[in-house]
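Below, in structure tokens: the form predicted alone, a single chain.
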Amino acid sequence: MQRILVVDDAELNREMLAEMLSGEYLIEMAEDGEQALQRLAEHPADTVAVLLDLQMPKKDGISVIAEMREGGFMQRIPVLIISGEQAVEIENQCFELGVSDFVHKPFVGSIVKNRIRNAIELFAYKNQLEQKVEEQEETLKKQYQIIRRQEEKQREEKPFNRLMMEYRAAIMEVETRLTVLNAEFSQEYNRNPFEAIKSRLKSPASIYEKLGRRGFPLTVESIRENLTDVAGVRVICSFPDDIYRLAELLVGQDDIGLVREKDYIKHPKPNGYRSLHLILSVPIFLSREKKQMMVEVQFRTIAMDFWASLEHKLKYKKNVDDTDEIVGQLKSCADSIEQLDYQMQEIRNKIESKTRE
């Protein structure tokens, strides 16, 4: 049952009101203001109305209302004043303090019940409206935040997407240069210096993870300034000397700059990895400007590319047994591949020498 707190220093008034209301409500009683606040603190959730006398010892009704306002009770619990006075100024003062209604003496049961019921229903309706308004405000706030995040994301994505477009253009530029060289070799020497070209653009997740791991700002300018491997081109050659010949011709072009070189063919990694890595500054020609972009170009033989693919799978594979043994086998294979590459190159040279004779 819903709980009503009846506060009056006159026991007769308390008993009369309790008798009128006890069939519909659970009645809690207090004989002064201090006791009323104590009862209210004990049952804040299920108290649906307070019937309050104004003239009481220790703490009068006006003081109780003031403390209820301060504690937030007046916003959700209707207060009805028990009054034998009809003074307009008193009623106005009470209404200004947030009182819902008056219960006048002598009490008439039907009027008392109706006033209390109306006050409770009105407050319940008011609280529901306020809750809906709060929920709508919260929904609008979340929607606004989503819109703001989307706007910020779009502002961030536009320059990021522009930068990725520029890196893709740089990849196409390198591929075009290599394709032209391949066509020239085919015409001049009746053979092709490479078998295939593969390209890749780092994913956004990979880009930002690398920036964060290295302690760089997560911005578009930071990508341009601090990363050199966003755009990558892999050139698969048949023989080691084709690698060095192609690299020399590519770097020798007057508008391409060599930023850094790592030769893992002459100086293999401990695991046996062999490849020639070049960081190149490559021009791209846009509608309004020319830009230099960083591209990582890797040169490998066919056999070493197959080896690197298998080694990569092992590196990122989980729950692989006998890892040390497999690593050792891969190192042995890498050494054998080096010997095979140079043996095949020597055979090719002999065939070409015989052909010229």
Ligand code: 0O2
Contents of the next structure:
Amino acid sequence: MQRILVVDDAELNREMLAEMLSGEYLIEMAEDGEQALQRLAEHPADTVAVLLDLQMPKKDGISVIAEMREGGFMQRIPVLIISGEQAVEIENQCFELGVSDFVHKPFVGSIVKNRIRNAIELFAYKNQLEQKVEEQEETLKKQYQIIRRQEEKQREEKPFNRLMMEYRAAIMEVETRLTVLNAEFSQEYNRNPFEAIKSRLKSPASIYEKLGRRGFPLTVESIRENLTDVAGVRVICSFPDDIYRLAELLVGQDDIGLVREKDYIKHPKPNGYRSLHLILSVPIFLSREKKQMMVEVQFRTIAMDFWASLEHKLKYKKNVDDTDEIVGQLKSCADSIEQLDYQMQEIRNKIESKTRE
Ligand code: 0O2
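One more: the block was the form predicted alone; return the form predicted in complex with the ligand.
Up next: the whole complex, starting with the chain shown before.
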């Protein structure tokens, strides 16, 4: 049941009001301002209205209203003044202080009940609206924070995405130049120097892992300055001499720079890995500028690629048993592949010389 606090120093008034309202509400009574504030503090949530006399001992009605305002009660609970014949100025002052209405003496039951009911309903409606507005404000605040975070993320990601776009452009540039050479060879000599091209952009996770492992800062500038293998192109040739011919032609192009060469064909790794690695500086042409980008180009024969793919699996599989035995077998396969590559090349040379005769 909703609770109404009746505050009046005149017992008769309190009793009359209690009698009128007790069928619909739970009535709480106080005979002065201090008691009224105590009762309110005891039932802050379920008190739905306060009927308040203005002239009382200890603490008068105006002081009670002032303290209720301070405590935030006036925003939630309607206050109706129990009035005799008040002066207009006092009524005005009361309204200005946030009082909802007046119940005049002598009390007329139906009027008192209606005024109280109206005030309670109005406040409930107002409180509901305020709560909705608060909830909407909270939702808007959260949405605003999400949008801000997304904007920040986009701002941070923009230079990274831009750099990745530039590396993709550099890959396309190298692929195009190789494809053009392949087309020319095909037309002039009726053979293709490479069988396939596989390209890849290093993933953000491996980029940051490599920077971290090598102690470089994790920034976009640092990627550009310290990594040479973000853009990777793998060229799979049929024969070893095609590898050197293609590499020479590519490096010979006047706007491509050779930054570093690692020849693991002439100097295989101890595990048997063979490939020719070139770090190239390749121009890309953007709308407002020309940029040089690093691209790692790996040249291999089909057989070397077959070997490297299998060996790569061993590197990333942690729980492989008999690793020493597998390493030995792979090394022996690498040696056989080397022999096979050159034997095949010799056979091709013989066939070509016969064809020329
Ligand atoms: P991923 O995932 O292939 O990109 P660098 O990283 O170039 O500064 P590093 O590692 O000395 O320094 O360069 P290197 O020796 O030229 O190797 C570069 C890439 O060649 C490797 O890239 C592999 O792709 C390949 N590679 C090199 N050695 C081996 C090998 O023994 N076996 C196989 N299967 N591939 C090899 P990442 O960064 O290791 O990995």
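Numbering follows the first chain given and starts at 1. The term rigid core refers to the most C-alpha atoms you can superpose between the two forms while keeping them within 1.5 Å. In this text, all values refer to a predicted model and were calculated from it rather than measured experimentally.
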Requested in this report: Answer yes if the Cα of Lys59 shifts by 2 angstroms or more between the two forms on a rigid-core superposition, and no otherwise.
Outcome: yes
